[in-house]
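Here we start with a single chain on its own, the form predicted alone, put down as structure tokens.
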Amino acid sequence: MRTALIAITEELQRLKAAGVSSVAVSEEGLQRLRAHAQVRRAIADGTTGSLPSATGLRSEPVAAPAKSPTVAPGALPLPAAPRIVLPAGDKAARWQALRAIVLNDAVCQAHVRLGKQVVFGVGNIDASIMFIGEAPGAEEEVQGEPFVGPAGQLLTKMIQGMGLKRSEVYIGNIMNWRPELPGGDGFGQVGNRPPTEAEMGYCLPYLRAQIELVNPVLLVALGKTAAEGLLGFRSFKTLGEVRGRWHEFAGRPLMVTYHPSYILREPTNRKKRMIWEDLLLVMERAGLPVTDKQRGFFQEK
């Protein structure tokens, strides 16, 4: 919707410069503009009523928490988390329906900067392993796909080290939009911030729905913020407390490990080995073959 608004604004400016004083607008177009304005008002007011949808599919609000967490700089107040209602159909059709709901979610759209995209999970919908990050970054909000920047390229190499292709696993984020920071030129931002508890709480039902549809054997949380979103905020102080051992989320085994960016900041064999040891546990739990060569990856000499 935001991309469409940019195009409309540019065209109206062109027509005005050409001397055109009025334009005809269809009833459908007016309804879409009113719906977008309603969303912006609802977010600004912190109301939790039912919000308009850009599709015929449904995502319904659930009860808001009694006390809203602190809003981070650049973040807007959020309505209640959605309750997803998918149409009947086979697995692929239901996944496409869920994708359409998320990409057209009015709240997600309202939080995406002009010219950027809402991000939905990608990969094999019959995957045994699902990797989960926290939120899109700069490259992800441009391409509309999780883990496509430098950290994503490293994740792809990690997956290949496990003897798999990226297309054989499923990759998603808890958040569907890049957490905003104040300032910028209206089309982008410099730097990232961790999503708030409220932001991840809004998007978490969409992640749960993907997990239910894909039905992986196990989950892998990448980084402290993703682990907090899945295990609960303030449930641990440092990632070292929870990484390298099994937990549970949505009725499935959950392994917590470091985010690939942890290696990018300091690419030592010691750090690589820490993540790799966690992935060896994932391979064994998923029933993947583990060779002696793989067991010896990144050993310090």
The other form holds:
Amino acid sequence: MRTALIAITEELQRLKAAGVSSVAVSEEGLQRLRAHAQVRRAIADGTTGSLPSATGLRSEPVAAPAKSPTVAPGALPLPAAPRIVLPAGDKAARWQALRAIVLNDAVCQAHVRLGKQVVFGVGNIDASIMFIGEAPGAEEEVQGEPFVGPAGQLLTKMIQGMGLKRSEVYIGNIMNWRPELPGGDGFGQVGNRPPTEAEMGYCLPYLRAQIELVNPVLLVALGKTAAEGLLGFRSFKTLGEVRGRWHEFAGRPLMVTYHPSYILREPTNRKKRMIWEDLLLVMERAGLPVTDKQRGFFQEK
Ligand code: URA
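And the form predicted in complex with uracil (URA), for comparison with the form predicted alone?
Now the complete complex, all chains and molecules, led by this one.
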């Protein structure tokens, strides 16, 4: 109920600032708030399986683990990961069905504020290369698309440096909602936090399903959190231990590299070259042509 109350309060404050002194509430609006509160209650009670599906398609709740993983401050307790049941059909139809399941997942929806969105993967469903990030940020949850904020714009440039268009690759995230920091005055978002193991575990089946459907030649994990999601939570200490090397996930080669936001924080040629060297390995393995000019990007003179 807290989320709904916060959303109502924000909206009432906005209206008041705009000079509105009274509001009428529709029956539909009341119903949406009641439904939202019902979902949060069900998560807290561990009874999300009883919630109605908005799609008619299913992600089936699995029995909760005997020992619940720790819950981070600001995170809701979570049921076990969903088991996905896709309808028969061609690849595009199955992808659309998976997208509908994720966007309508009651647990995912309960984690986004009113007016913000659950975020599903985007791009070419026949892509050879799938980039995997951590979780949506502020811009992504507004636009409902991964990597559209500043880090996303840099990722798009990196993809173009590889001689590809953004629309030729597939881009997904470990998480489908924005993990929020608790705090502030309780009325505003104060920032992102890394997802917990439980949150990543809940969303991972949705990423696996996208990998199986798209069937890319290889995967690229962007940053430590994405790498932990794929290689195992706390399975390494520093990204330096695992980046620039081939690993395996879901039966596919997995390259681990830095998150574009790492470059945004300190845009030196040395850092750009480190990511670029990892991407040169990706281009070679994906069978993309590599020109001499591309090989020399970001090399110190
Ligand atoms: N960072 C990520 O890891 N994913 C996004 O979608 C945006 C920023």
